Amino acid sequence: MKTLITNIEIIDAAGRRPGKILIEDGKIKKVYKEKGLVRVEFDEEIDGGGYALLPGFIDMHCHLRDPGFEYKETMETGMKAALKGGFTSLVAMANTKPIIDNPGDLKKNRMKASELDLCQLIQVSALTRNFGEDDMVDFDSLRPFTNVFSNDGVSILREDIMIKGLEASTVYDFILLTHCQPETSLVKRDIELLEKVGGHLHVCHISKKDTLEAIGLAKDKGLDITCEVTPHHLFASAMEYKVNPPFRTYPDRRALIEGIKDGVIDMFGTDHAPHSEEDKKKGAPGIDNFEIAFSMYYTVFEQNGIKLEKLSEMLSEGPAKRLGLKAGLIKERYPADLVLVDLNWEGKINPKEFISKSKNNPFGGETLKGKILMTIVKGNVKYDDYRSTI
């Protein structure tokens, strides 16, 4: 099957240019950099309507709630929501029921994702068994199936456990994702340990200026550390809506935006955390934002004069590099994971229209820019809000 995408502006971390793309067998076969006629055989043509075509987004941090909490979200509803938001690959946390800390449960989720054939799943394994404080997981048996380990939702408070995790990340060559509460003090401790024993560290959902400064200093020392920021921590400050970490001050939010400009923040993670209405009323922290994450990021970028190429880098190339994936760019022989976007669209958020099973989002009525029109995974259209209207 050969698909030719025409009449597009190609945008990725490498730049923006007009062109056409030929897709074959799930990969980008050829990138044509000119607007002229293309003499090539193809089975299907997608007229991009002059819209922007970006690499598919990779979410470094999300919660699919499956297995065990399907009343909040299922893998299917979560992935369909993610596709609507332009996400083609998802790094899903292990805080399910049961906690994913063994090869059997991890492989079950991978198989479920394969059968659904929606997004590509990178299933995280817990670092310790049942998120406990004593036993590390069996890295030998788990490492063939994932290169991401995290007790997300549970901070690693014991220093000896953190040391073991960092050391294992070197021995088994994986990324250790940390959820740090209290944020700055625990991040500083982890940086000290990283400098002492080495390892591959990724700090989830940073939200404070002091945390950003500590990570910047660690990078100056050449330590292997990356970090992410959520759409809601960039978009708003000082809100009472319960998320973890909480909404911070306006100076903190401004510092995060500057952290994007100067390159200290490497990538984005939605921290999509769906809850039932009842659980949210009981105080469960979390926000449902797969479907509007791009628009929130893009709106902030537009307001602050940050180029779209940088946005693509943080949504696609950055996480791909950290995860060791050959993805995240519109380049020949790369996966045909692509997103067609209307950059001129403006509209208001309406959580009632979410595909996600949950609707827990406090930004209803806010105006955003940018809309996902089509999401393509391995050359196949998985979400289409575009061709049905032309």
The other form holds:
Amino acid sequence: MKTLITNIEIIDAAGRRPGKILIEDGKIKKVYKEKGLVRVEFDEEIDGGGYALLPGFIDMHCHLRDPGFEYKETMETGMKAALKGGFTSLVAMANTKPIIDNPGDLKKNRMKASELDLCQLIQVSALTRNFGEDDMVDFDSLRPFTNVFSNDGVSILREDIMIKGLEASTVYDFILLTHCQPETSLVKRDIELLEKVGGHLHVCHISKKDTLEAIGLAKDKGLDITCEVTPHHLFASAMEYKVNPPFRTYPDRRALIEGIKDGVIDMFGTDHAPHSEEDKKKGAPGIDNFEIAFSMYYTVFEQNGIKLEKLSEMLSEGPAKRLGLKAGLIKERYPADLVLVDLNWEGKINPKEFISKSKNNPFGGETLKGKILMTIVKGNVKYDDYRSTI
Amino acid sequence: MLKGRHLIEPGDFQIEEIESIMELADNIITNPKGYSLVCKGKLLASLFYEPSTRTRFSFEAAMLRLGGEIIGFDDPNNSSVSKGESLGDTIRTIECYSDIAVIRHPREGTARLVSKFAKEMPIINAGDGGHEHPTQTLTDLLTIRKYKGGCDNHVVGVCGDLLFGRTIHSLVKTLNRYHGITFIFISPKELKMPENILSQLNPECYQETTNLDEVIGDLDILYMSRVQRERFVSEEEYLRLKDYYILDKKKMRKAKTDMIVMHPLPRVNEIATEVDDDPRAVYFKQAKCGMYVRMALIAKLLGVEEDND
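Having gone through the form predicted alone, I am curious about the other one (the form predicted in complex with the partner chain); can you provide its structure?
Everything in the complex follows now, all chains and molecules, and the chain you saw is the first one.
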């Protein structure tokens, strides 16, 4: 099956250019410059209508709630919501029920994802058994199935556990993701340990100016550390809505935007965290945001005059690089994970219209820019709000 | 992880764990609504074997503001204790009903002892004799964090009864685990900081003096304490020493403009009431911090704020 996508502006971390692309066997077979005729056989043509085509987004951080909390979200509803938001790959956290801390449960989730055939799942494993403080997980048996380990949601307060985790990240060559609360002091401690024992560290959803400064210094020293930021911490400050980490001050938010410009922040992670209305009332922290994450990022970028190439880098190439995936660019032989976007769309968002099973999102009524028209995973159209409405 | 743990003395928690409680307290302060139901359906047993209205109210208000409920007593004469029931039996029974317990007891070491009988129920020590009062320490730390931006790099003056003041001992031991803390201990010779505390400190990080006036200009934090009548052997000695170190407007003029004055309360006359309106006086704000930090502590020990996203 060969698909030709025409009449598009290609935008990725490498630049913006008009073009056409040919997809074959789930991969980008050929990227054509727009000028000049394309003499090629194809089975299907998608006329991009002059809209922007970006590499599929890779979400470095989300909660799919499956298994165990299917009343909040299932893998299917989560992935469908993600596709609506332009995400083609998802790094899903391990705080399910049971907690994913063994190869059996991890393989089950991978199997479920491949049967659903929606997004690509990168399933995180817990770092310690049951997120506890007694035993590390069995890296030998888990590492063949994932290269991402994290106790996300539970901060690693004990130094000895952090040291073991960092050491294992070198020995088994994986990325250790940390959720740090208290943020700055724990990140600083982890950086000290990283300098001492080495390892591959990725700091989840940073939210404070001081944290950013500490990570900037660590990068200057040449340590292997990356970090991500969520759409909501970029978009708003001092909001009374419970999320972890909490909404910070306006200066913190400004610092995060500067951190993107000067390259200290490597990528985005939505921290999509669906909760039922009842759980939210009881104080569960988190925001359901797959479906508007791109528009939030893009709106902030527009307001601050940051280029679209940078946006694509943070949504696709950045996480791909960190995860060791050959993906995240519109380039020959790369997977045909693609998103067609209307960059001129502007409108109010309504969480009630979410596909996601939960609707916990405080930004209803906000005006955002940019809309996902179509999402393609490995050459197959998985979300289509474009041709279906023509 | 703090879920299911006991807090008998501040040393039971690592600094990172203490800081995680502080951060949660910060979050509760900025977004109290978000936490008003996190303990719904949970029960706190409040076991006060000696009266302490202030501490008890603080704990009970904390639990209620988290959406939880309370059972307990503040007069052991009205409970089975008066029938001669052992503490161990009381705790075992109470564990059948409640999710967490707060205990205050006049005898030193009681809280630790009691915690050994509780299988899964976290125990919080709300003061055991002259021994420890860890939630007062957490209160002090939160106050310092809130009004001085953090607990590192301060010159801390501690003034008053340093010999018997258990809140002071706990605070000094805990602050000593932070970075860049210098202590100045200000007391009459008779009420000096005891050797067992001093021996835990780096000699370069503290100095002792009998004169508050001379050192007040160097301080970032001044922690005042009451000269407690009940700690003295004789009434004469109490009367002789109690007014030794009184903080007034005149002394405050010599202090830094951003120094804060703390006091665990109740005060007698060691801080003149004329100081109360000084913006540097944060002792009445400390009480509010105390409730918030207890909310954070309860939430952490019950694990309702551990499983986040």
